[in-house]
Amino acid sequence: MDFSLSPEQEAYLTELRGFGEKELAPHYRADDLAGTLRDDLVPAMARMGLTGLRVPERFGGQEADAVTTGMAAEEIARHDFNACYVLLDSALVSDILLAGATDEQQARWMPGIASGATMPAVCLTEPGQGSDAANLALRAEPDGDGWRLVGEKTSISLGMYTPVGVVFARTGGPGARGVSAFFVDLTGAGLSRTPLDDLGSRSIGRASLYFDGVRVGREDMIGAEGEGFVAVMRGFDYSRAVIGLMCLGIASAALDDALAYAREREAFGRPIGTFQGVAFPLVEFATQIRAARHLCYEALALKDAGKDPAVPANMAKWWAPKLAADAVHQALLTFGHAGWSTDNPVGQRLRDVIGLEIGDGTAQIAKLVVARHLLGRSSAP
């Protein structure tokens, strides 16, 4: 079994780095103070090529593996948490467009997502239906040879700027075989949008979008009708594993500055790092996201092997988001007084990873997962 990167990987995480500490760290705090996503990030990203992973090179893309895709989400995410939704989004969309799209729809939609100028959303979540996803009630209404969207969305991550979206909607009955998925202009008549007021990650926009009749042809239809919500959960638990590892790239930096401050900080006349109450809680930390992060590249070795990576890839979202989550507070902790001044990242952090907790599945449905995959669906909750 080997753990070590391809040397192209390694040389495009060098370069990668050298790009976060150039654009991406030096605005992530006033981004968070401005509450916006500043204009210059999502050009600056896809000219990086973090906004076209997953397309195909024939579109304009990487055609990245998922493991790159996940290196390159970890890196992106230890210099600025919140630019790593573009990625985030950009990749999930283009994966949701290439297991349903024609390939007419791919030539017209992926070279925009590529090159940035179209930086999409997934548009699921509904202020009544947030777990329970299957059950959504924006409905797709018949008008002559398309629909007509009506009802809302909220909870969408850069809902504020994106120009277009992955709407699912009710094309049917009751239940997931209802929900059909359409790619959507978000820059017409009949949507409006409202932000949000978050606690943290306030730079991506998060929003509710309002339906009032937005039009969607048939030619707008991502794969056939009533298969919307199928092929969003197959993209979920590709994309889970890469959510872990933003999160664990923002806990790693958290965890990173804490050694050095350990080894710095003097009390009682010699570094703290000499002190086991201060030392043994970051090496437990360093421990445990050291095993999450394989956890997370176990499964997008399997989606890459073309095997199932539900599995990981769950375990993954439950644990990543509440391990760095802790670990970001131990940080904040290692620097006492200092932590809690906002000239130290390290408070940022801890509010915008707790977001990831409840984002793209909360703990409990993605060891709900789990245990039907462990249990068997007739033996499990």
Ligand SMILES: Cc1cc2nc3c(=O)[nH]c(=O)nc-3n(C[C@H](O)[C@H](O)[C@H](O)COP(=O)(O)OP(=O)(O)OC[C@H]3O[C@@H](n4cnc5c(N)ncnc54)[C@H](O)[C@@H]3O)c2cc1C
Second form
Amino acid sequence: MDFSLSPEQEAYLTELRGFGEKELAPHYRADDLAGTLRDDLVPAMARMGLTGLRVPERFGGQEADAVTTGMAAEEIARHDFNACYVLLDSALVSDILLAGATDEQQARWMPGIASGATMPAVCLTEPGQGSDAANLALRAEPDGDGWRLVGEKTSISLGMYTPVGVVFARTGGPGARGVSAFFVDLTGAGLSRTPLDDLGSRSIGRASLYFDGVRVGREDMIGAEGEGFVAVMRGFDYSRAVIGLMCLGIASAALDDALAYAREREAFGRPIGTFQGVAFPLVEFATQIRAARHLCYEALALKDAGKDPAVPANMAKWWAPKLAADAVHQALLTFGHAGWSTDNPVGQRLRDVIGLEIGDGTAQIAKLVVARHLLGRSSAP
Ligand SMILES: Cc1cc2nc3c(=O)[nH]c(=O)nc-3n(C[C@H](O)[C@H](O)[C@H](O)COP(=O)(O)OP(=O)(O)OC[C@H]3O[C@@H](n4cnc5c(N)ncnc54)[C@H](O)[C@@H]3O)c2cc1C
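Can you switch from the form predicted on its own and show the form predicted together with the named molecule instead?
Okay, now the whole complex, with that chain kicking things off.
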């Protein structure tokens, strides 16, 4: 078993680190204060190939494997956790399209994702349901040879900015088998949006999207009718491990800052790092972050090997965001009064990382998936 990085992976991480330090980190706080998506962020991410990681090379993408995608997410999140949503949504939608869209559809949609011209949103959650996604209510009403979408999506990351989205809608009867997925132009008639006022990740934002008869055709449907729910669940298995690494990236950055401070700051005539009460909590979080990283990469390696990543990916989704939030909290406390100031990024990191304890599914739902694998469906919650 070899845990070392290849020379290519080392070189890629060095390149990403340079990009993150120069083009992301200096904007992390200012973008939060501005509360809007910086105009040059998506183009900059696209120039680095970070919008096209999972897009095949023939459509202008990087055709990166899942492990490399996770490495990129972890490194980018160290510098700007919120910029990583651009990477995440692009990768998740790319994987949904690779699994379900025809070659012709992929050729139509994926170049725009890779170039950053059409950054996509994932539109699943509704005011009446989030965890219970199979019960979604947004209707696809038959209209000639297509449908008209009627209803509301909410809590959509980047929702004020994205020109396209994968929208899950009810084409059939109740339950998962009545749900289909569409790749929808969100700039046309019948679509309006309002922003949500959030605790964290304010530069990315979330939005409610109102569909008032948005027209879609059969050429916009991903996969067969009634297979939309299966498509998104397959995508989530993978994105949950990437989200885990995103959260561990920001937690590692906070921990590094706390360790540096513990070396310098003195109390009672000694560096505070020499007190076990300061050092040992940091050691415990460093240990757990390292273990959780292995879990995330195991899930992504399974995905690359064509095996089912569901168990480690869902373990990563319940564990890593909570662990990261706890680690960032501990980092904040290590700074004492200096951690309570907005001059220190640690407070923003805490607000931002908590969001992904909810986004893409809560810990309870991830544990539900694992429980069904461990206990068998009939013996699980
Ligand atoms: C930062 C962020 C980004 C997001 N981005 C997107 C996005 O881009 N696209 C999108 O579609 N959605 C997005 N969401 C929405 C997110 O996916 C949902 O909020 C999430 O799935 C939970 O759904 P809910 O909020 O309706 O909570 P509910 O389903 O109403 O759950 C409320 C509480 O009950 C618990 N609960 C529910 N059912 C069970 C059960 N069976 N067993 C035990 N506990 C249960 C939940 O864990 C939770 O604690 C985002 C959310 C956040 C916070």
